[in-house]
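Just one chain follows, in the form predicted on its own, and it is written as structure tokens.
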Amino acid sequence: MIDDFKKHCKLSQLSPICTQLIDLSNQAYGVNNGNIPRWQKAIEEIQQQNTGYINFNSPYLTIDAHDINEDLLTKSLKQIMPWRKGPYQIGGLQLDSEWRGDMKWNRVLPHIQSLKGKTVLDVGSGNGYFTYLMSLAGAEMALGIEPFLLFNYQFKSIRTLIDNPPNAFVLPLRLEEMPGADIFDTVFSMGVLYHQKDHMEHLQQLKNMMLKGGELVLETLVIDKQHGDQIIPKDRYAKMRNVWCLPSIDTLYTWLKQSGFNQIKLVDVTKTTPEEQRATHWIGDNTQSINDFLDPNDDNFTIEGLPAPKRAILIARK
């Protein structure tokens, strides 16, 4: 996959930083992780399956592979669980991930500038579900960065099943590792900001990757104004350990303005529901999901007594 990325990268707007991206990715793949042999074996098994063309048939990213062995493919794909982002369908096999990513995408797509011919960065891409959607929406190059190696192997497993894969790639990198270069037309940060200890640094790093006039698509957890300007969870939020700050929309707008963004627009606010986030047999032994994270007596609050998850989408320009 890295060799394929290298070939396409050299022909794209990313050419000035291709060598650095490849070197950093190879270093990340070279870590000592005892799970890698199992993940690699699963991908080798998946390579024996028939391939097909990728398309988006909501809710699924579909691969029209014929005569696949669904039992063997299921067994292989379950070696690289949990599947958080998706869903996918390979032939007749429906891989129902924890998140219905199509619902978020359908909220985002009507409000952003056209991705046709654009160079796009998907920060915290997970297994590349949205990265593929960006490519299918016309991006000349869609690059996802995701430091969690498991999700990179999930991306590899899906790519293995695709005939003539689009110019969508996921590399095992953190945003702060990205070479400094303002070369992306559109930068997506979806479900990432609240995991950052320093939210202002994250916003600045996003801006640094963007061309002048480029577009930021920011999707993150927010609270209603009635709960204050921001909440800093003392321990967990919806059973998540690494949630550092939940801003109001006004606070989020202020952060973007202070970071130097302009033309800031709020385009959507949606409460997370069990339709969008759900437990499935594709997430492994830990089968808890949104229903387990909320107060059983009042779903307007989390199990910790904080406001239930609500997500906002803001668009801004550099």
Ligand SMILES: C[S@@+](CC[C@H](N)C(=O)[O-])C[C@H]1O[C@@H](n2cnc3c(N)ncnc32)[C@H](O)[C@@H]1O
Contents of the next structure:
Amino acid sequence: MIDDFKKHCKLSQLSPICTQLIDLSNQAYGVNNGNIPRWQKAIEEIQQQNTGYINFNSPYLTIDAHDINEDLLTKSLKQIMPWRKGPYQIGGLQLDSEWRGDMKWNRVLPHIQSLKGKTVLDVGSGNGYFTYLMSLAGAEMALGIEPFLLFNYQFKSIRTLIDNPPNAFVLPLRLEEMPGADIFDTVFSMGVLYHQKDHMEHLQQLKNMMLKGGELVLETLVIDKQHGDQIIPKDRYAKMRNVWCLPSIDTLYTWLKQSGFNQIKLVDVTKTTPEEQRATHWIGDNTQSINDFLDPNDDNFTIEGLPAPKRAILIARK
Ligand SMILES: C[S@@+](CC[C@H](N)C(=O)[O-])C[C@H]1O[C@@H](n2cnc3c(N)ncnc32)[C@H](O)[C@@H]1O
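Return the structure block for the form predicted together with the named molecule; the form predicted on its own was the one displayed.
All chains and molecules follow, beginning with the one already shown.
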């Protein structure tokens, strides 16, 4: 996959930073992680399956591979669980991930500039479900960055099944490791800001990657004004350990303005529902999902007594 990335990277707007991206990715893949042999073996098994073309047939990213051995493929894909992002369909096999990513994409796509011919960055891309959608929407180069190695292996496993894959890649990098280069037309940060200890630093780093006039697509958890300007969870939020900030929409505007963005627009606010986040057999033994994270007596609150998850999408320009 890295070789393929190298080839396409050199021909793209990313060419000045290709070598650094590849070196950093190789370092990240070189870490001592006891799961890698199992993930690698799963990929080798998946390579024995037939391949097909990728398309978006909502809700699934579909790969029209014929004569898939579904039992074997299921077994291999389950070696690289949990499948949080998706859903995917390979031949007749429906990989129903925890999240219905199509629902988020349908809220985002109508509001953003066309991605045709663009160079886009998908920060915190998970297994690349949205990165593929960006390339299918016409991006010339869609680069996902995702530090969690498991999700990189998931990306590889899906890519292995695609005939003539589009220019969508996921590399095992954090935003803060990206070589400084203002080269992206559109930068997506979806579901990432609230995981950052320093939200202003994250916004600044996103801006640093963008061309002047480029578009930022920011999707993050927010709270209603009645709960104040922001909540900093003392402990867990909806059972998640690493949630650092839950701003109101006004606060988010202020943060974007202070970071130097302009033309800031709120385009969507949606409460997370059990239709969008659900427990499926593709997330492994820990089959908890949204219903287990909310107060059983009042689904307006999390189990910790904080406002239930609600997500806003804001668009802004550099
Ligand atoms: C909640 S998931 C969101 C995935 C996807 N973007 C979506 O909207 O569904 C957040 C992802 O961001 C990644 N992440 C967290 N901090 C990051 C950082 N500083 N740079 C890049 N990715 C990061 C996490 O590993 C995780 O996979």
